[in-house]
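Take a look at this single chain, the form predicted on its own, given in structure tokens.
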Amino acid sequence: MDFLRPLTWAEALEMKAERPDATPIQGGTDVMVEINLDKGRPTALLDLAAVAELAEWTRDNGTVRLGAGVSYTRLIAELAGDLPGLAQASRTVGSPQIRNRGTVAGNLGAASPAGDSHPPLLATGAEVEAESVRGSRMIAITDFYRGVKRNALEPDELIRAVRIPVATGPQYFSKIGTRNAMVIAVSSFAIAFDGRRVGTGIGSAAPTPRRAPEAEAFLESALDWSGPLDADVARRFGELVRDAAAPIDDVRGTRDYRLHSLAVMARRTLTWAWEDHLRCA
């Protein structure tokens, strides 16, 4: 395996460009995993942890940039205010030591449908900033996802940034796991709002991350803006909710179990985030 650790990022975009077979790696949190326990060997590591300019934020016209190099722990400890959801998120992934080494795009590149920072993402609306020798583009969250541990990156490319939308309403993540800490999700959910517009993510409960439209529709239409959260339309947009996802039996937990768990995480974080709602308007 050859390893491969550029000083710049104007360096690892020519090396990715002369070895697309090489993985990425910022933490290594997923990929050292993988290649500890032989279930996969990559020809090449990509090490971009020295990558200085990967390890910065911006805030800019309401939206954060937040560099791939950027760790869960500083994303928790600097910008929990602005991304509420996603720093929620972020508290539930591993031990401390893998929330000092890990990034979301670390999260992105491995695509695992049980990855915690997707439900936010999604929920919130964010792009992915791609980059090659070639050029950049904007990556849309929602055609992020192509399959299982699968992206839209062309083999040439790497994540530079994530861009999310500041938060301008309350945003909530919720996830089960087989025990409290330290544990990859059985299923996950995130919800966000923003003015009128709901959001929606789904965790670990089909081949690819995903949001439930219908259920964002329904409740955007539905809602008593001004008023109580009425019961009924909690229970259906939990309903529609469960509806959108398409969960397998795996070691971690059954389809039913994964089905009923979504209906009943949406219809509480849809809770907590009206009474912040309400405590605010």
Second form
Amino acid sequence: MDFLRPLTWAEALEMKAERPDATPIQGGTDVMVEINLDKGRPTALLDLAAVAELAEWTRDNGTVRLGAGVSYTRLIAELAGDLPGLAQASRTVGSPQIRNRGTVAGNLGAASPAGDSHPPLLATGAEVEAESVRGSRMIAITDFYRGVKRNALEPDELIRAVRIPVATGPQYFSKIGTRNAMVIAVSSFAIAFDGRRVGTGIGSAAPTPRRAPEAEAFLESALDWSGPLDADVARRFGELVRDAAAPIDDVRGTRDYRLHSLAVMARRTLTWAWEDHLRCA
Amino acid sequence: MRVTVTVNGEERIADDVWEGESLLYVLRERLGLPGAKNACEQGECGSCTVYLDGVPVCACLVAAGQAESRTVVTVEGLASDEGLHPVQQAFVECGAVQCGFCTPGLIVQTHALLAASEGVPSDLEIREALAGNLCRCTGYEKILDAVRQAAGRADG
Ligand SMILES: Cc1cc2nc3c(=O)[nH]c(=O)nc-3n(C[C@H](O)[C@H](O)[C@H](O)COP(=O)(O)OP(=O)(O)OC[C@H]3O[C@@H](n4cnc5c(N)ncnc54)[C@H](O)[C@@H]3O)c2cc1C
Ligand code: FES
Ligand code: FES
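Given the form predicted on its own above, what does the protein look like in the form predicted together with its partner chain?
Now the complete complex, all chains and molecules, led by this one.
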């Protein structure tokens, strides 16, 4: 195994171009588990932790550019106001020690259907900034997930940052698990209001994280945006979110439980978001 | 490969480190610091918690090469010549140690919690902070007692 240690972003891109087989490592909270448990040995590790540019975030024109090296702990401490949905999801990741190391970019690199950052990234319409020596491109989050633990990155590409719109309305994340900490989602859901647009994201209930476009369209037309939330609308929204999922039975939960819990989480998060909406309107 | 890292205030060099090796392995097997424990090697138990550049992390999930030129403090680095650190003393006095396997990780994580808290943290804050440290012996009550006692002490 080789250990590659770039000190700048330009160097990292050159190394990745030369060694497309190298496995990037940031927080290591996915990569090191695989190595420790001998689930496949990378031919080389490309350590991005020393690339200072990646550890920064900036806010520009209503968008946060979240560097690939920003930990969940920092995101929670520094960006909970701008990115409330993603911050809520980040608070549920692992434990303090895991959040001190783990990153959203690592979550995207791993592309697990159960990754907690995915539902809020989908609900807010985030973009992944991918770069290689050939240039930089923006990948819409809906195009990023390509299958169980597969993503749209080319072998020579690295994630430079994730671009997430600053919240303009209420956002909520909800996750089912067996305890409050250190839990991989049985199922999860995120909702985001942007003006009168509604965004959704479903986690751990299909081969990839996904939106529920029909549920979004239904809400946008059914909500009157002024009065109390119609219970039938909320219930129907839950059903449409559930119908957008395609879960399986596995060790963490059954297909039926995932479907049921998604309908409940969708209805509840909508209710919370609606309360905020009325309070702020 | 060679890894140079400052551990408990001293520059240490580890040679012949395998590229896929963890910081935990380097500390325990190459630098003779068995304080941080190896229980799960997958980030679940927290018994390997150490400070890396002042931030508590699971040493089993840090690649050795990622610690190059950085600063590590392990549980061995907390006591002084005068004796145990107040957090350690509180764990002993409150009966928060049974088999002791989880203790080093809990000590470091508690140390970090108290360093970041003003006054005595609430039980909820303590539980949140220690959610990544598993103990199979004590049932956690004595551990909570120890954290509260140490927090009181740190306040003077
Ligand atoms: C005990 C424990 C609990 C966990 N709990 C949760 C949880 O509750 N929710 C959750 O979602 N996840 C959880 N995880 C998984 C993990 O912490 C997350 O997926 C985290 O976001 C990974 O980030 P990282 O920086 O540590 O990634 P790494 O392990 O460094 O990398 C992960 C993947 O991303 C790739 N990668 C990293 N950076 C880049 C980059 N810049 N460009 C391209 N590819 C890159 C790597 O090659 C690898 O494939 C847990 C893990 C552990 C060990
Ligand atoms: S040995 Fe590192 S967390 Fe269990
Ligand atoms: S005292 Fe035995 S695991 Fe905690």
